[in-house]
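Read the single chain below, which is given as structure tokens and is the form predicted on its own.
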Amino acid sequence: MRPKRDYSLIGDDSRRAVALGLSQADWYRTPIPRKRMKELMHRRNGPAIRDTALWLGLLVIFGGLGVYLWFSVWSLLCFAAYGVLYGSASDARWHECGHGTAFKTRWMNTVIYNLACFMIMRDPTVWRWSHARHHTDTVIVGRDPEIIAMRPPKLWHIAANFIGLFDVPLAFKHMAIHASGRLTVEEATFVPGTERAKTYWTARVWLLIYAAVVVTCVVSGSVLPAMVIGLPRMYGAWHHLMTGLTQHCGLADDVTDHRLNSRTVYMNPISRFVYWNMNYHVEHHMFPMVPFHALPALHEEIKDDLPAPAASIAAAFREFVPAMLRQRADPEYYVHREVFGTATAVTTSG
């Protein structure tokens, strides 16, 4: 029986992963002809400009109607839609623009990345480096800082984050730490010294903005300003957590084949827009430089080498929720993926 996992980035499992060669390992990739890969990696502004204009336009429409109709059932319905666009779609925009692949033009990626980071409450510098580590050491215990469901999973903690009950206070705690000119001990393991000053100043500006929102609420005697800025990160978080759980939950840890630790899920068009095609998650991890708009084509190219995708979000939940329930008593349990003879993964999990 394996000892209890240490998910901290400075603990025994971190050192174990390095010693076993699981950190910064060579990962399996489905072979694709070089010419086709170049076509799939081609960056364009058009799809992201179209989707961003629609995203921002819908934010203005639903947010404006929510304010105009306040307080009524209709305003709450408008804010329900606004919340998903603010507190969930921002997660995907943060992600894709952080990779620098959403737009061809660099400054466009930078602008949307920073806006989305503010909305999702993730420091743009810390999370750029955190996500780089996530891709380098995907679901490697002690190395990946973005593992949602640890073993045994804290199901009550995950459920509470459907409305951000833990994530949002933690985000403000980190803002306070950063504003004081410090990083957390774990952040210091992956954020270079030359990048840290940006984090400190970002936190100070963000805290001033949130303070202004609170003051405006107090002066106006209404929660409405916070319904527009801040609170949507809580009441609109459910969709990004729902889709995020489908990515890796219930699958193997400490392997070097994304087919074993990541999950592709077929989704409805609305969720795909909100999620920006990240439902093709095995494909994204294998080839992270392929833009979001080319992921469906990449899926068609390599699907015969991958495990069968979940047929829907509900089907994905039916697979990983029972696995997570079983992991409470048996942390070594996981969903075994059937892959083909081309796999070269190293595995140390049960």
The other form holds:
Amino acid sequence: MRPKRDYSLIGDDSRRAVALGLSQADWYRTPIPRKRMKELMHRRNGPAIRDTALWLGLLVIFGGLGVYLWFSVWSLLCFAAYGVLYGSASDARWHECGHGTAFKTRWMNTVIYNLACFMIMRDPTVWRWSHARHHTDTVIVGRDPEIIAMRPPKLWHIAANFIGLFDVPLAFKHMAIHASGRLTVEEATFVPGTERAKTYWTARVWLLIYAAVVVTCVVSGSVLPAMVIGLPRMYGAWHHLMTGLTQHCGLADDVTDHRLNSRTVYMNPISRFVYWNMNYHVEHHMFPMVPFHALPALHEEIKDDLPAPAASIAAAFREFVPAMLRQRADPEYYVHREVFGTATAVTTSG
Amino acid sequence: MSAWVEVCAVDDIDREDVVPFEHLGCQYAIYCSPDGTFYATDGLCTHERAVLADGLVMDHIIECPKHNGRFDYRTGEGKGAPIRVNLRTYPVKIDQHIVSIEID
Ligand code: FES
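Let's see the other form, the form predicted in complex with the partner chain, since the form predicted on its own is already up.
Time for the whole complex; same chain goes first.
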């Protein structure tokens, strides 16, 4: 029986992962001919410009109507849509533009990345490095800083984050730490010294913006300014958590095959727009060079080598929620996938 | 002591593409730019040693397949996070349609 998992990046499991060769390991990849791979990796601006125009346009329309109709049922409905576009779609834009694959033109990735980081309250520098680590050591305990559901899972913590109850205060705590010219001990393990000044200055600017929002609310005697900037990260967070949970929850940890620890889920077109096709999650982890608009084609190319996708978001929840409930008493339990090839498993099957 | 080592025929590399090359246990990446000029660099990314020949060539940039780090393959210069160390480059010559690189 394995001792209690230590998810901190500076603890025993971090050292264990390095000692076992689980960190910076060679991961399984489905073979794809180079010619086809180049087609799949090909960069274009068109799909991301179209989607970004739609995203920003809808933000302006729903946000504008929400303000105009304030305070009424109609304004709340408009803010419900605005919140998902702000507090959830920003998660996917942060992610894709962070990889630099959404747009062909570099500055477009940079602009949308920084805007989305502000909305989702993730420091652009810290999260760029944290996500690199997530790709190097995906769901490796003690190495991956982006594991949402640990074993045993803190279910109330996860549930509360559907409206950002833990994530948002934590984001402000980190902003305060960064604004004072420091990183957290864990962040310091993956953010190089030369990059840190950017984080400190970003936090100072962001805190000024949020302070201005609070002052505007107080002066106007209305919560409306915060409904537009800041609060949508809470009331609109549910969609990004819902889709984010499907990525790895209930599956194996400490393996070096994304087919065992990641999940592809077929989703409705609206969720795919908000989530920018990250439902093809095994494919994304195996080939992070492939832009969001080519992930469906990549899925067609390699699906015979992957476990069957979940048929819907509900089907994914039906798989991982019972697994997480069981993990509360039995942290060794996980949903086992049958795959062919060179998968490496260190944990034991539940 | 450096020496010229034959890599491949010029037709073996598409324009705006890269191929891997191994010599005496060392890995190299050989590029053909969009205008048909050839370049060579170390074959492994300076970030976490991914094989660059699995990456994507765009104009004069090679993008690493692991974390999308970018280098200018003409100079080896890293183009931002997560790249912090530049890539080593090697002289290339074409002789009788054969691409050769100069290795220490
Ligand atoms: S290994 Fe090349 S960017 Fe990380």
